[in-house]
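Let's start with one chain on its own, the form predicted alone, as C-alpha cells.
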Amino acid sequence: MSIPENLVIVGGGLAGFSMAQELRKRGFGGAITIVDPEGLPYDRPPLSKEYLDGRQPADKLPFSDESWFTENNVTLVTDTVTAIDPDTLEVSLASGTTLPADEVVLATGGHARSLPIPGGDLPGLRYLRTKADADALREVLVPGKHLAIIGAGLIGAEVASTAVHAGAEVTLIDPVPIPGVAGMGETIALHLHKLHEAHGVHTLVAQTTAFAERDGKFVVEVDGGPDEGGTEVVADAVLVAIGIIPDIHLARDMGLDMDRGVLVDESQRTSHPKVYAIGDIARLRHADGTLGVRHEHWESATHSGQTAAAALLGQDLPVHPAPWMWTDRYGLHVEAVGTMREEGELVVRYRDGVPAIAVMLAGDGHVLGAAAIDGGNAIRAIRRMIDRGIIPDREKLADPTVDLKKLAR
C-alpha cells in the first residue's frame, strides 16, 4: 500500500487529535492538516463539571497548546468544511479555499439532539456541546435561578450535580424510570438516581410534549399538558441534553455506506478505500456484515483515531482493551467497562450497605462488563478479567473482603 503523503482530519476533537498524535508517534512524515471550526483542539468532558462550576480554567481545556501543533507539523485549520470531492478528494472550506488531499480522515463528531415538539426550537433553550454552550449555561447556574433539564443521561445528570451545587433549583426531566440502566447495571444506575433528590434535585419520570415562553420564562409541559392531567415545570432555562446527532452530513454527500452512523471495517476505513471515519459518527461493519453498537465515549474516540492511525501506516493494529467510560456527580466518581446491555447475572458487591461495584456475567460466568463507585483499582482488575477471558468465582465477587485484583490474575 502507498503511503499519503497530504492527510486532511476534518474535525478536531479527541478523535481527530489523536489521530494526528498517533500517526507523529509512528513516524508519520506527510504533512497533516486539521480542520475545525472552534480552532485548538480541547477536552469536552469538563464541560458538564469542572469548566462549568470554574474549577477548570479555559487555558486547561485544550489537549495541547499551540508549540505543539508547530513542533509536529500538523496545520490547525479554522474553518468550516463545505465539501469533499469524492473522486479527488478536494476538500472544499466556507471561506472559499479548498486543500489538496491524497486521503482524508471524517472526525467530524455530532451536535446536540433537539426535540421534534411544539417549541422545541425556541432560541432561548439550551444545549452543552462546546465551550461556548458552558459559558452561557454558566449565567444561570446561580442562586435564585431556576433550570429544567431534559434528560437525564451522563450530562443532564452531570449538569444536575454542578447546578444543585451552585445553589441553582434544579428539575430533572426524564421518561425513564432508572436512566443508565444500559451502561451501569439497574443496581448501581438506581442508587446514583436517587442522589439526585437527596441533593435536592427535583426529578419528574415524564415525557416532554412541548416547550413555551411566558413572561420571560420558560414553560416545560409534559405528558400532555396541564389540560390532559399533565404537569408545567416553569423555569428560567432549560438544557435540552438527550444525546447527539453524528454529523455526518459529509459522509452522507460523498456516498459513502451508513447505517445510523458511517460505516466502518475494523481500520475505521469507509466504503470509499481513501476515506477514514473516526469518532462519534463511526459505526463498525464487521467482515460478516454485522454490525457494532456506535460509541460515543471519550477512550473510545482515542482508540479509533490510533487504529486509523496505524492502519494509514500499513501496521499492525492496535488491540484495545473492554471498552472503558465514566461519569463524575455529587463527588463520587464512577466507572464502567465492557458492555452491561446484554442479559446475564449481576453481581453486586456492597461498601457500608451501598451498592459499591456490579458485575454482569454471561451464562457461562466469564464477565461482560462491571460498573463501580469509586472503584477505579476494582475497574481495571475487572477489564484484565473481560479481556482474559477469566470466569471469577461468584462468591468471591460479591465478596468485599476478597481482593479483585487476587481474581484477575
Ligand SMILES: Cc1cc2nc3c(=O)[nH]c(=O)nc-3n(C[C@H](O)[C@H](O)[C@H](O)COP(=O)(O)OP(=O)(O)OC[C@H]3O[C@@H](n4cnc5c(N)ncnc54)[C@H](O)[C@@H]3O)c2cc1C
The other form holds:
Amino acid sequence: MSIPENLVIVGGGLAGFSMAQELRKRGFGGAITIVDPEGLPYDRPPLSKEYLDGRQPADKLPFSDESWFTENNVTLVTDTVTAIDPDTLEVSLASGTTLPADEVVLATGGHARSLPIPGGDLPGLRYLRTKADADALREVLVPGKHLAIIGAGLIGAEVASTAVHAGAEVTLIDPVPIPGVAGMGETIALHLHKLHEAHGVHTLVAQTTAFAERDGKFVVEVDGGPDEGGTEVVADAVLVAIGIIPDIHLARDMGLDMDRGVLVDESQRTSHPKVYAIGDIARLRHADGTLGVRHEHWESATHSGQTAAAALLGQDLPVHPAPWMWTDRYGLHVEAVGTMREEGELVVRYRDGVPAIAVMLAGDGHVLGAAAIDGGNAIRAIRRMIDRGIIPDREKLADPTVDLKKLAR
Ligand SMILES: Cc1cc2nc3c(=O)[nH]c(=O)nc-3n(C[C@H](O)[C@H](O)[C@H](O)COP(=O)(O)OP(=O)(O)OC[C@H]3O[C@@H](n4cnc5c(N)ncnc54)[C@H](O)[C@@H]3O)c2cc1C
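Next up, can you give the form predicted together with this ligand of this protein, since the form predicted alone came first?
The complete assembly is shown below, putting the previous chain first.
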C-alpha cells in the first residue's frame, strides 16, 4: 500500500482532530488539512455540563490552541465541504475553492434531530450540538425562566440538571416512562430518572404533538393538546433533545455503502479504498457482513480516529477495550461499559439501599455490560472482565463488600 502525501479530513470535531494528532504521533510526514466551518476543534461534552453551567470558560473548550496546528504542520481551513469527487478525490468547499487530496477522511459528526410535527420547524426552538447552541441556551437558564425539554435522554437529562440548578423552572417531556434503559439497564435508569422530580424538575410521560408560539412564549402540546384530551406546557424556551442525525450526505453523494451510517471495516475504511469514515457517522460492517452499533460517544470517536491513523499508515491496528461512555447529572457521575441492550440477567449491587452498579450477564455468565453511579473503579474492573472474557461469581458481583478488582483477576 502507498502512504498518501496529501490528506484532507472533513470535520474537525473530536474524531477528526484525534486522527490528525495520532497521525503525527505515529510519524506521518504528509500534508494534513482539516476543514470545518466551526474553526478550532473543541470538545462537546462540556456543552451540556461544565460549560453550560459556567464552571468551564470558553477558552478551555478547544482541544489545543492554534500553535498546535503550526507546530504539527496541520492546516485548518474554516469552511464547509460541499462535495468530494469519488474519482479524483478533489474536495469542493462552500467558498468556491477546491482542495486536492489523495486520501480523504469523513468525520462530519451529526446535527440535532428535529421533531416532524406541526411547529417542529419553528426557528426559535433550541438544540444542543455546538458551542453557539450552548451560548444561546445559557441565556434562558436563569431564575424566572421556564424551559421545556423534549427528550429525557443523556443530553436532555444533563441540561435539566444544569437548568434547575441555575434556578430555572424545567419541564422534561418524554414518551418513555424510563428513559436510558438501553444504555444503563432498567434499575440504574429508573433511579436516575426519579432524581429529576426529587430536584424539582417536572417530568411528563407524554408524546409531544405540536409546537406553537403565543404571546411571546412557546406552547408545547402533548398527547394531542387540550382539544384532544391532552395538555399543553407554556415555556419561555424549548430544547429539543431527541438525538442526532449523522451528517452522511457527502458519503451518500459519493456512492459509498451506507446503512444508517457510513459503513466501514475494522480499519475505518469505507467501501471506497481511499476514503475513511470516523466518529459518530461510522458504522462497523464486520467481515461476515453483519453490522455493529453506530456509537455516538466521546471515547469511540477518539478510538476510531486512532484506528484510521494506524490503518492509513499500514501499521497494526490498535486494540481498543469494550466501548465506554459517561454522563453527569445532579452531582452524580455515571459510567457505562459494554452493552446493556442485549437480553440477559441484570445483577445489581446496592450501596446504602441505592442501586450503585448494574451488570448485565449473558446466559453463560459472561459479562455483556455494566453501568455504575460514582463507580469509575468498578467500571474499569468490569471492563477488564468483558475484555478478558472473565466469568464472575454472581453472588460476589452483587455483594458490596467484595472488591470488583479482585473478581476481575
Ligand atoms: C452536548 C453534548 C454532550 C455530550 N456529552 C457526552 C458525554 O457526556 N459522554 C460521551 O461519551 N459523549 C458525549 N457526547 C458525544 C461526543 O461529543 C460525540 O460522540 C463526539 O463529539 C463525536 O465526534 P465526531 O468528531 O464524530 O463529531 P463532532 O464532534 O460532531 O464533529 C464533527 C465536525 O464536523 C464538522 N462538519 C460537519 N459537516 C461538515 C462539512 N460538510 N464540511 C466540513 N466540516 C463539517 C462539524 O462542524 C463538526 O465540527 C456529547 C455530545 C454533545 C453534543
